[in-house]
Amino acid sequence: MLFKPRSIAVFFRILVTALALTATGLIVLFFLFLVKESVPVFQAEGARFLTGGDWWVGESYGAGPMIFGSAVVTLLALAMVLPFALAGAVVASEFLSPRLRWAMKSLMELFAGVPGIIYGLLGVGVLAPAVKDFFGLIDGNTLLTAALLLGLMVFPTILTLADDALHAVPGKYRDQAQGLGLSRLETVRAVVLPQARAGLLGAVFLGLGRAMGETIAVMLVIGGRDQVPSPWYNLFAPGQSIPSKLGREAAEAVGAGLHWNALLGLGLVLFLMVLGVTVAGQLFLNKGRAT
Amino acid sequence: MKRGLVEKAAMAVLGIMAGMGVLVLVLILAEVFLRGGGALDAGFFLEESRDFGAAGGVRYQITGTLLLMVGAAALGLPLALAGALFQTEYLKSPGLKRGLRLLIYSLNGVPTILFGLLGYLFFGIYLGAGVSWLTGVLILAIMILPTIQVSVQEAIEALPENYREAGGALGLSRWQEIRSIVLPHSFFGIVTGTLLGLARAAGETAAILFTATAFSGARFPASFGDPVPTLQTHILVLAQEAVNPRAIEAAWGAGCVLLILVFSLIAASLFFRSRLSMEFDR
Amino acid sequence: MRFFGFILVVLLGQAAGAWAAPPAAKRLLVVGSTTVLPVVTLAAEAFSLRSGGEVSITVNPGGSGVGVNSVGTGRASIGMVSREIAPEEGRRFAKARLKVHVIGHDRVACVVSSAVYKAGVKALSREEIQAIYLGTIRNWKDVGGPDREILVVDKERHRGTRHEFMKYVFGDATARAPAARLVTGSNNEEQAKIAASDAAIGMLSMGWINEDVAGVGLREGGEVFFPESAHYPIVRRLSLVTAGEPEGLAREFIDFLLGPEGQRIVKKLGYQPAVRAPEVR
């Protein structure tokens, strides 16, 4: 007997551990790589890398406009879509029959999987011309267009997660509130929403994280101009987000020179932004589930 | 009575807002089928793209997308399975467990373009795989790892305690317990996770854009070192650059094909997940 | 355990590297300028047809900068460039000993939306183009056109077309264009954006001028040079770049492009041949 059950068990254990550590090791390696490769640009530019408004390959690398663009576009997207997504979640969780709720959630999960490139195509073919004509602009590729598109993209994600959070509030709270004479809607406002607060925040943060990292759809409609618009709140101006910048310039710079380091520096900034938002969101979600 | 009226009005507003959100999304996605449906005929699936997308079909784009997606899942599944088993069956320390969990969740949030950049640097340049479908598969495998692992892990953790106790009573070793109890009973979780992972890989563009794909001249790869054309990058190039109306129609057509592919995978995963919950309700 | 994991990573990596090594002799990857791309794509089709389908040549767009970078870092065997190699690039890839093979010539046109052209803007002076790209002229009526705001379209900084255009307009290949509203990549993308507008100005290779996108004349002193005329001032070389002397298939392919069949393709696409005959017409 060459292979005793015992030796198989030991072998399996080693195999599982090794594979698990391979994956974990790769992930950690990725992050270390990102940090290591972006060090030179921080050495060359210092804090100006984050605040500088001028990105001109070979001369200066200021990520300000990209950071600004990413922040504005994602926050705007969220602000526009949140009322609708929350309304949808309340309706689905509190007022729909289990069957209808299941149908709606399935539909949302289907939509949450729609690839970014499909939204990009819709952005180029439908949304950008519509924005141009509706607002009478000379061109439809603007920060607003990108935000609208992102809003559409994260709508199903936020709705599904928010619905989960609301649904996790135990039924007994609702029964008690209604026993006190509150109507169903008052119950939602006074009891369910406050109870689900952590879970809802989690949904919002995860949606924000998803929007922040989207590359292709944004790249196609944001205009690609590395400048903070003037005045800065002019949303009808073109701009640039970090992922869009990476998507457009990476191929030109791969593996060579300060330009590459600068792009990875941008990547690091993006990574930290998304990581913060995602981890916060996950912690909120877990907290929401625990209560 | 007034209170009832306010309640009704508020309900109406809520209902309208929810309905509007869903409706806009349905309408805008229907647009893809409206514009692209006309391009879908047998030739579109069977012919090679010619003349900058304006003629022929998307035959090799489809095979390229399938190849990347299946390769990524084939590589990602064992890793995810091992990760899930390691955490649920072998790892004892709760602190480490929590840490690994958070790592997987944050990996899920990493912008895909970063997978592209770093994966290319590591697999493409450092390990010398170049711009090839192999590089794409490796990058996508890591990208979909959390999707699969979370699904598998949730299925394993949902396993009723008495199943394991039965195993313990029989004096099974860990490995025997995994083989005869854990894996069979989390089967639907594994299938669900794999399908979701496939869907995610099929729809990904940014991570493979400059690491694994070619627009013209590439067909079915002859070796690991060849780039492939894909539906995603085909749509991107046409959406960005095409002027010819026929090529634009082809972009919408390719969009339809991609959307149908992704929707089928997710729908199948929803089906298997409902089987999973039935399993435990029994 | 950790050590074991590390070993496995290394082994997996090595295996991946070994599989990935392509049997090079029959395959070429050509990457870069979208101005040169149509020539190379057609030539590649003809070339592999002639060889009985034995060789496969993959052609990918990306722009001149991507072409130089890909060859410099060894990711492609041939790069396509529609400008001169920048000194900075020469330094960065000194080890690769970049070698340039001129396969044709092209003119870079200043283009406007056809609506603007039809409304009367047939020619612009260097100073007017400068002012438009700097933002001191913002309306077409200031240069004899309709009363419409100008949509200024720029190109990504590393693009060959931009280098040549800016060299003419500002005397500096990497001059900035603060008035730019859109920044596009390839010739196709720029053409699509300008065609979709009724008030745009941009820069394009001559091969991309059509009924939607009109090339305006350049006014110099009392003379106007149209893109079709022999003495048009913005001329550039279209080249292929290799790392060192090309060998094997790369050599054969470049020779094919320089041969009669390849040069016919160059001319067919609206470019001028590699060796410029004294212009008669």
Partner chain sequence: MRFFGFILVVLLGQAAGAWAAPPAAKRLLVVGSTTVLPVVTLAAEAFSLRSGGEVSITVNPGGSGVGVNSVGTGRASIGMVSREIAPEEGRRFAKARLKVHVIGHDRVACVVSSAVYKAGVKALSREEIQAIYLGTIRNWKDVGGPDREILVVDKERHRGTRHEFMKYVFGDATARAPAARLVTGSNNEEQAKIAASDAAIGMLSMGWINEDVAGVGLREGGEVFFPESAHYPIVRRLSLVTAGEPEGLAREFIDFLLGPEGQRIVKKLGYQPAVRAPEVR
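Bear in mind the structure is a predicted one, so any value in this text is a computation, not a measurement. Here, rigid core means the biggest group of C-alpha atoms that superpose within 1.5 Å across both forms. Positions refer to the first chain, counted from 1. What changes on going to the form predicted on its own:
In this overlay on the rigid core, Leu19 has a C-alpha that sits 2 Å or more away from its partner position between the two forms.
With the core held fixed, Val28 shows a CA shift of 2 Å or greater between the two forms.
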Second form
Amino acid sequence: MLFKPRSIAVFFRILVTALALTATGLIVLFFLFLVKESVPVFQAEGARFLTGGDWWVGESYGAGPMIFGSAVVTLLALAMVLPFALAGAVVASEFLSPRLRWAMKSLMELFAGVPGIIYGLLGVGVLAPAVKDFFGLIDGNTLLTAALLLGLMVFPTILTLADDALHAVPGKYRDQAQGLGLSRLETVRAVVLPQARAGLLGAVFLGLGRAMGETIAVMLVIGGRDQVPSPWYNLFAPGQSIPSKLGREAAEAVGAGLHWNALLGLGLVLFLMVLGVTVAGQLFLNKGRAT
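Same protein, different form: I have the form predicted in complex with the partner chain, so give me the form predicted on its own.
Left out here are the partners and the other molecules; the chain alone remains.
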């Protein structure tokens, strides 16, 4: 044989390690670039950059409305979709036949891979007019519309990851529970769900990470207003998220000036938020697989 199996395995191990180190290095360099480019706006605005409510190009930069919009839209989307995603995962993992489960997961993974611009166009053409007509609003581009659209986008991701977490629970736990007289539903509630808790939390965090970083779809339906609604819980008001703000203004501020530094400061905040929830999600998933 020209190549021995052992040498091939060593080669691919080295290749995968090199690619992983390269990816990690790129992430570190990207983070350092964001920090370097964000320093001027933090020097000019101080802590007010994170808490201020005014964003006037050339005068002042306050990221408060964008941070508020990202938090509200993401958490609301998660709250609306989480019960349905977890219920769908329980049905797929515990009650469907292997063939139907495979078909359902394939469909969900297909939806999870649909580009954000497609969801955005559906939001503009269908969801925003529906919200406008149903609630009698002047404009359907609101925080609520963005949250609904974002919920639709992260639903397949959370469902498939939660299904994997439930399916990873060893069958012996189910057999022992049913041997003690528990019904199938009681087994799921008392045995499977507690065993899969870490994996389910990982699915939620990873879905949250994807929701935080979505740009185009949210930008098309959120309204683009750089203000916290009054009152703050008014979900029918237009708003702004960090990704949508970056999508709207990055092209006109490229390269120089405090405006560019302010946008990269927003990027740094978003980077840290997404990194935090993604790492937490991956840790929970790994813990779920290990138990």
